[in-house]
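Take a look at this one chain, the form predicted alone, written out in structure tokens.
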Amino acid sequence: MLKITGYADRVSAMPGDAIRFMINCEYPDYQASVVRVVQGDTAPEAPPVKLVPVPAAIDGRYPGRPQVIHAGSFGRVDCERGFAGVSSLSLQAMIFPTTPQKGRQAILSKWDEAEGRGIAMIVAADGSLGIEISDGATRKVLSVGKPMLSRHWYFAAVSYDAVTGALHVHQEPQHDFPTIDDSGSASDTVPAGLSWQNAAPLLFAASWGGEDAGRTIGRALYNGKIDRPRVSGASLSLADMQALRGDLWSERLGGALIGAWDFSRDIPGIRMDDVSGREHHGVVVNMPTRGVTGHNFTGEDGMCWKDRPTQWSAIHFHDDDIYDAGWQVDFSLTIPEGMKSGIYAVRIEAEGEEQFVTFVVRPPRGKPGSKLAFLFPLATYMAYANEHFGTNDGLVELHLNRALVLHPHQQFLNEHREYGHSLYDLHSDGSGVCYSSRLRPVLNLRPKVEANHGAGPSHLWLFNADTHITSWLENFDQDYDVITDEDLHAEGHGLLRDYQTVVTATHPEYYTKEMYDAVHRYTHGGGRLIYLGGNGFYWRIAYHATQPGIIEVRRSEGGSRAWEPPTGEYYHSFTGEYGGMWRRQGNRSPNHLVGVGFTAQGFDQSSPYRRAEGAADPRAAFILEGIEDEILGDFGLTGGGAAGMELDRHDVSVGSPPHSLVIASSGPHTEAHVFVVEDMLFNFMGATGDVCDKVRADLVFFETPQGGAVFSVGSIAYSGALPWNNFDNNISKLTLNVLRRFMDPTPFPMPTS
């Protein structure tokens, strides 16, 4: 089991920038050093792992210490003055519980877990609504006794009268079902004047577990939505609390309010706005999901929260949300002037265990060190961060067409769910994970890691598969800069414009509008793009405007997807942009950008390419110069061939430029390679790689305006063929031909009709 984990506060840095590293180490001490990552594949058939030591100021021994993650999202309101002198209290909200059977969960609480003192509206142990009150000695829990249904809306209200000691609980479903008895009230008493007051903040979806290194700890975490919470400093009748359900109330009721929160305000942000006039605004912790439908959503007034935000007035909290792990800093590295742009990692070693924290050194802004850039797909790495395919996905062995192997980091993540999820996982309540952060240890973003989805002999996916490209570049002494797509999102076309050629990684799947538009502007302004992957530019994502290092995806409408969002939750909460596949976003399909788009996936064996008609076109002569072979790439470290894993095909009807040339096409593929669902109106027999001609990867070339060009390989497995036979093979030679011509500044002429 892993005893060392760590992360950095940034992944991309330029000379002069400082990167802070946070390390969890259960050993007494550890050795830290810096390496430049060139090749991270440990397979015997691959070139030797190449991690080049780089002397750095942080080199040395450090004391180990455990650091923990406090996962779970909630809202926090610091409004102690609002509770001054308050004894009687009413708590209410519209709620949509998603795990009512889980046990005690705090919905609205002024409760100190350490003292065992306070008052809270809860999901009780029996799954019904309850009130919990205690002065630290006397503790009372009163519940309705009728379990709530999962994923249904309820009006939830509780009250305590300090004068009489009366407790009341009201649970009203928004929809009645003939055989379901889930509506009711309960009443009881406690000693009058019970002193429940404490110093805990008011929390939504949790109770207060104290502080740890500046982090609020949430306990009794609630799964589900909360809409229009209200807290009143009086014991209100049921009729009065029902009158507060809406957005308007009488002056009398308004005078009793401590706070009334409207979650439809600041949906892209982290604020929870109090609309009572008391200014008791709050913030969310650990990024619960916003831009979700409220109890009054009808779908008749539009599907975007920006159109009528009052119908998106809920927040969906999860007990396994995590944004910033908030660990204490162990050391900081300032990137020295002149440090070569590249992929690096801090290596942590102790008692035979080795871990890495990966980062990128980019060139100074506006001063590229090379004419070639490798585009580090950080957004995609974040999308897959800490994925649980091997332990969550019951269909994974059918996808892989082989028995599953659980690697040590996957076993660790299965036991440490607080490390968070990927965008392919489900939360503990079964809802899709639509936010992913890099401000936590990401255990599959480091050298020497194998993956379930990677085919043999290397069994690589994403980061280490991408080092096949960097090792290939260095084998041929090709200088290059490394830039991240997070930088591209922030800086746009200006980051690319001074490069002659940009090379992608194996799977640049997740793109924002800013990223897509920057690449398009680059290729249409004379730039050259070499797309060395498959299933790229597929999902539209959003970055948060104020919270660094977190992305969002809404897998709307269709596509090959791990989950689908509920109706009305197709638009990103961070930006209000429509989510889903880029091919459904106007003329922005991957085919428009790179000539090919996702067509099939299969994770067992890869196949070769065969020359196609476009290979004979004089425009493509430079690509196959010196290569006589008809079959290309019948070898490789990823599945034994150059075409596999995920495949892209050329298709003019989806946006591939009409003048683009198909140089080669792959096949046949195994029956485990399956046609994508977005291209099917009905399921049909014959949609697998052994019989379907659309299950293929296409090598495509086309010219772009102002002398630019694009070359695409349409296969994730392609890069695994580059190092085969010590880089001496027809795929390596073909790719080198393309790179050398693309680095030649001579413009590509646009073909004439």
Contents of the next structure:
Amino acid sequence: MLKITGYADRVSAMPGDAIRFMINCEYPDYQASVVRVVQGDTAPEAPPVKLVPVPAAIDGRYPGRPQVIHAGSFGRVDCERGFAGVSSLSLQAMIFPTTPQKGRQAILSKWDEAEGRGIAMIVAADGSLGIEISDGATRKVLSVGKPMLSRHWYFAAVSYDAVTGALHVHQEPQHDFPTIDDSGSASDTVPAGLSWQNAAPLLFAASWGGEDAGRTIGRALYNGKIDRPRVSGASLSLADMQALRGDLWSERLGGALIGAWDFSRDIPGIRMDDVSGREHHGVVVNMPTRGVTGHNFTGEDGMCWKDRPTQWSAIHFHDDDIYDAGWQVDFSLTIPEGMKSGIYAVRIEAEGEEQFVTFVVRPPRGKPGSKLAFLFPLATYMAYANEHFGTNDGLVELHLNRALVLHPHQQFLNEHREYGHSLYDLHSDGSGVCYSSRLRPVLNLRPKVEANHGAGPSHLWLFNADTHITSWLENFDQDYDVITDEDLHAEGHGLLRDYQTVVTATHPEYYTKEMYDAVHRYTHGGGRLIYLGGNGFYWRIAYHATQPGIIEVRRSEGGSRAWEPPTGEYYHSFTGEYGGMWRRQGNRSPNHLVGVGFTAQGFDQSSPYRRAEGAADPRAAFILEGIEDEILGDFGLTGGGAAGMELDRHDVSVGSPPHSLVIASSGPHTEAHVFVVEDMLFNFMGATGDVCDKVRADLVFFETPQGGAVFSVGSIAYSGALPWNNFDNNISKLTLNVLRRFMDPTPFPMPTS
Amino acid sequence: MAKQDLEQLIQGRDLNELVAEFRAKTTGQHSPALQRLINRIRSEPMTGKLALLCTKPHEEWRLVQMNGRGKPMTLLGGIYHDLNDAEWAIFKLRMKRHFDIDLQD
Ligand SMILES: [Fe+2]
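Moving from the form predicted alone to the form predicted in complex with the partner chain:
What follows is the whole complex; the chain from before opens it.
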């Protein structure tokens, strides 16, 4: 099992910027050094691994120390004054538990786990609503005793009367079902004046496990939604608590409130606004999902939380949410002036174990170091961060059509769920993961790592597969800058403007509007784009306005997707933008941008391309110059062919420019390569690569305004063919032909009809 | 799984031929009957699934049984130095597990 993990506070830095590194190391000490990452594929069939040591100020030995992650989201309100002199208490909310049988879960708590003292409204061990109260010596749990259904709304209310010692619990389902007995109340008595008071903050969806190095530890983590929580400093009658369920209440009830929180305020932010007038505002910790439907969602007053926020006054908490691991800094690297732009990693070594933390040195703003840029798809790396494909769902083997091979980092992540999930995973309660942060170790963003989805012999996916591209560029002495799409999101077109050519990675799948528009403006302003991948520009995502390093996806409406958001949760909470595939967002399909769009996937074996009609067009002559072969790319490190894994098709009806040329098309493919669901209205037989024409990658070229051009390969496996036979092959030559012409500033003339 | 289900999967093809086909080429396009058969036996849920743990990159793989989400996997006996041998070992175990058929190397 891994004993070294780490992350950095930023992935992209320019000279003068400092990057802080946080390392968890269970060995007594470790060696840290910096390498420039050129080629990270360890397969014997690949060129040798090339990690170039770069002397750096941080080089040296450091003491190792374990650092842990406290996962699980909750809300925190610091309102000690609100509880001053309070002894009777009422707690209530609308709740939608998603794991009622998990065991004790705190819904609203002022509970100190270390002292075993406090008061809390909980999902009790029996799956029903309960109240828990303790002065540290006398501890009482009273529950309704009728388990709640998972994924149904309940009115939940509990109270303690300090004068009489009476405890009341009330659990009321929003809907009644025959045979289901889940409505009820319970009462009991504990000593009057029980001193439950403690120093814990008021928490939603957790109890307080103390503080650890600046982080609040949530215990008794609750899975599910909470809507309209209210805390009153009095023992209210059930009728009074019912009266507090809505958004208006009498002055009398308002007078007893310690707080009433409206989660429909600041959905894009982290605030939890108290609307009681007491100003007991709080914050969410570890990014629970916001912009989710509340108990009163109708589906008839709009489908976006912006339409009628009061119907989205809920937050969905998960016991495995993680935003910022919050580790202590072990060392900091200031990027020296003049450090070459590129992909780098800090290498941590101890007792034969090795770990990497990858980062990018970008050129100073407005001062490119080259006319060529490699666009590092950080957003997509984050989308896949710590994926659990190989350990969550058994169907993965049918995707792969080969045995499931797990790697040590996946074994570690399976057992260390606190490292958080990718946007492909489900939370422990079965809901889709729609946020992913890079402020935690991302164990699949490093050289030498293998993955499930890339076919053999290399078995690479995303970052490490992308080193086939960087090693190819360096083999042909192409000087290049590296820029990230996170910077592209922040800076827009200006980041690309001065490059003659931009080369993508193998799988630039996740794009914000700002990223998409910047690339579009670039290609329409004379820029040249080489898209060396498949299934690119596919999902719309959003960044958070105030919290760095976290993205959101809502896999709305359709598409090839790992999960489906519930109705009413199709809009990003971070921005209010409609989520889903770019092809459903106006004229922004990948075909519009790069001439091809996702059409099929399969992960067993790749296929070659064959010349197509466009190959004979004089406009494309430069592409195939010096290449006589009819068959292109019948070799490669990813499945033995240049076309495979995820494939894109040229299709004018989906937006490919009518003047674009198809130079080559791939196929036939294996039966494991299956036509995508978004192009399949009714499902039908004959949708697999052995029989379906639409299961193919198209190699496409077209000119863009002001002398620009786009070249797309439409295949994730393509990059695996570049290094084949020591970079001497027809795919490498073809790609180099394109790159050389694209680097020539001579404008591409627009074809005339 | 019962004998008649196997017959439905291979539809009159000679099982020995299909086994030989898999042994000769474990990955990529298979004949329809072999693909149906392996689709069926690969449909195991994550709990109990046979898989491989790579213990030396591109050199060594160990046979494991998955025990479900979040649960440690169990190392079984097999150690392989070629992925095709590992695929074959899983295939044999599944033919035993699903159809009670003993296959020899
Ligand atoms: Fe993807």
